[in-house]
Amino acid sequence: MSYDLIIIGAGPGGLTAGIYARTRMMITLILDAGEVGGQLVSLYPDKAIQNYPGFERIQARKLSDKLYAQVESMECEIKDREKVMEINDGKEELIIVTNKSTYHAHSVIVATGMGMFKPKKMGAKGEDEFEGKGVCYILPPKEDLIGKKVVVFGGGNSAIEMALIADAVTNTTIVHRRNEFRCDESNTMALKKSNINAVMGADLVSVNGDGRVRSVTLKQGDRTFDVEADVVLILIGISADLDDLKRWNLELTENGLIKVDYAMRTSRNGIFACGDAVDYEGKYKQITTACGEAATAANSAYKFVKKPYWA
């Protein structure tokens, strides 16, 4: 079977591209190396999203579920936990080789986000020793936090939003190595109104415990002190694995991301891209940005494959 379009990645960008492709009645397959939903479900499933149009506030996992349901309702084929290894040129088609099968398509959209990412570590003493024993990189379910002391490390939107979730049920502290947060002003205001204890300009020296986390040692200027903790949540960013982009022979920017033009075309004929995997001047990484680029990429793929008279 030959598809009109194969989309690599089932995050918001990839799912949106699938929706737009199906409105054009393109025979479409979406492949994802992990779980459908991308970062929405892999890193921040409980995150409250307040800037996605149409929803005053929606949980990340629920937004992913809605996008997934819409794609399925449009009869777009989806296969998760299937990693794309190669994108080869065939005779007037592209040959996509995965760890499970081989597919043929007339066009491809790369919507891999930051690839197979993993959370960044702080490298402090005790961090590795207590991972899974109190140290975590994804916020545990709220019901598991009741009665526990939570210390969150990070200064971005995700760190503050996870701290706010934890603060709803338990004693919470947020620690940032700088004196100002790097987040949306609305999150800063919410933090100020909460009961969260903010420790600014402090570094993590060590995670301490006796089989489980009991405290963290912080250094703030010349002062070193301990803060009691049962849960240590580290949210300082992710390390991306972008080796696939090199293996697929796509031209990359100096940041190691895919170079695209205004139509989301890549350097390879018939291959388009969208979302966090692409880079250009002024790029603003947001879910809505990925979705807008996905609509453009899907329309460009349609024109490439179907060649309508108006294109």
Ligand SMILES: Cc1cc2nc3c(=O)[nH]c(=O)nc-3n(C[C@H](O)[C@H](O)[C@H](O)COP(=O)(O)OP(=O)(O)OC[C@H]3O[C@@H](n4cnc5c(N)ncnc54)[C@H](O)[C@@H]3O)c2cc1C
Given for the second form:
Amino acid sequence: MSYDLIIIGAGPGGLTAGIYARTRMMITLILDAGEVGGQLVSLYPDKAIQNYPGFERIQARKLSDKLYAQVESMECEIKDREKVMEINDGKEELIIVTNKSTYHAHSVIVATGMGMFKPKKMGAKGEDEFEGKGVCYILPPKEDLIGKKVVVFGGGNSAIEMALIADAVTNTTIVHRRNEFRCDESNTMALKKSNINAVMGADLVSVNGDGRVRSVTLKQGDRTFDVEADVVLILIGISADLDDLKRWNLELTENGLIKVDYAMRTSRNGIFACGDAVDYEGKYKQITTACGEAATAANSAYKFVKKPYWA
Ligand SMILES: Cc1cc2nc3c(=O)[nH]c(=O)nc-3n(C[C@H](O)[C@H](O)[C@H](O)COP(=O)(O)OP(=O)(O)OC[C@H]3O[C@@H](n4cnc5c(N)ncnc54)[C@H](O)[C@@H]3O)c2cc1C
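Please supply the corresponding structure for the form predicted together with this ligand (the preceding block corresponds to the form predicted on its own).
Then the entire complex follows, led off by the chain already shown.
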């Protein structure tokens, strides 16, 4: 059997592409190497998203669940924990090889986001030793934080938003190596109104403990001091693993992301792309932009496969 469309990645981009493809009744399969939902479930499931139109606030996991339910209700086939390894050219079709199987499709949308991303590490003494024993890179469930001292490292939106979630239930400190945060103004305001203790212009020297994290040592100018901690949350960014894109022989920009034209076409015939995996001047990595590009990519795939008279 040959699918009309195979979508690689089930983040908000891939799921939206599935919704649009099914409105065109394209026989569609979505494959994801991990869990359906992409970054929303793997990086910030508890975060309240405030900039997805139509919802004043919606928990990331709930938004992902809604997208999943919508695409499933449209009878789009979805397989999780199946990683795409190769996209080969066949005779008037593409052959998609995963770690489990081989599929045939007339078109492909690459919606792999930041790939199989990993959180960036600070490289401080004790960080590796206490990973999983207090040092973490994803905010633990709120219930597990009650009564604990949380120290968050980072100065971007993610660090501040996670610190705000933790602050709702426990004593929280945020440490940033610069003197100003790099975040949305609404987050700076929320931080000012919160009880979070902000330590600016400070570096992490070491994570200390005795089988579990007990404190962190910070250096601020000439001063070195300890802050008590049970949980050390490090949110200084993610390292994208974009090796798949190179292997798939797609033309990439200097940032290592997929070059697309205005119709979300890639350099390979029949392969389209959307979301965090693509790059162009002015690209803004957000859920809404991923969804918008997904609608265009699905429409382009439809025109490519079905060749309607009006296209
Ligand atoms: C901490 C944090 C907070 C954020 N907050 C917001 C916010 O409030 N509002 C907002 O609009 N945006 C926010 N963003 C950005 C937003 O999450 C991304 O822009 C969005 O998730 C991009 O969607 P995507 O579908 O392109 O990729 P992703 O969500 O990254 O999904 C890609 C999927 O592809 C899968 N995949 C990768 N490689 C393969 C492969 N070879 N085979 C099969 N599957 C594969 C992955 O497993 C993943 O599930 C935030 C990001 C972070 C890190």
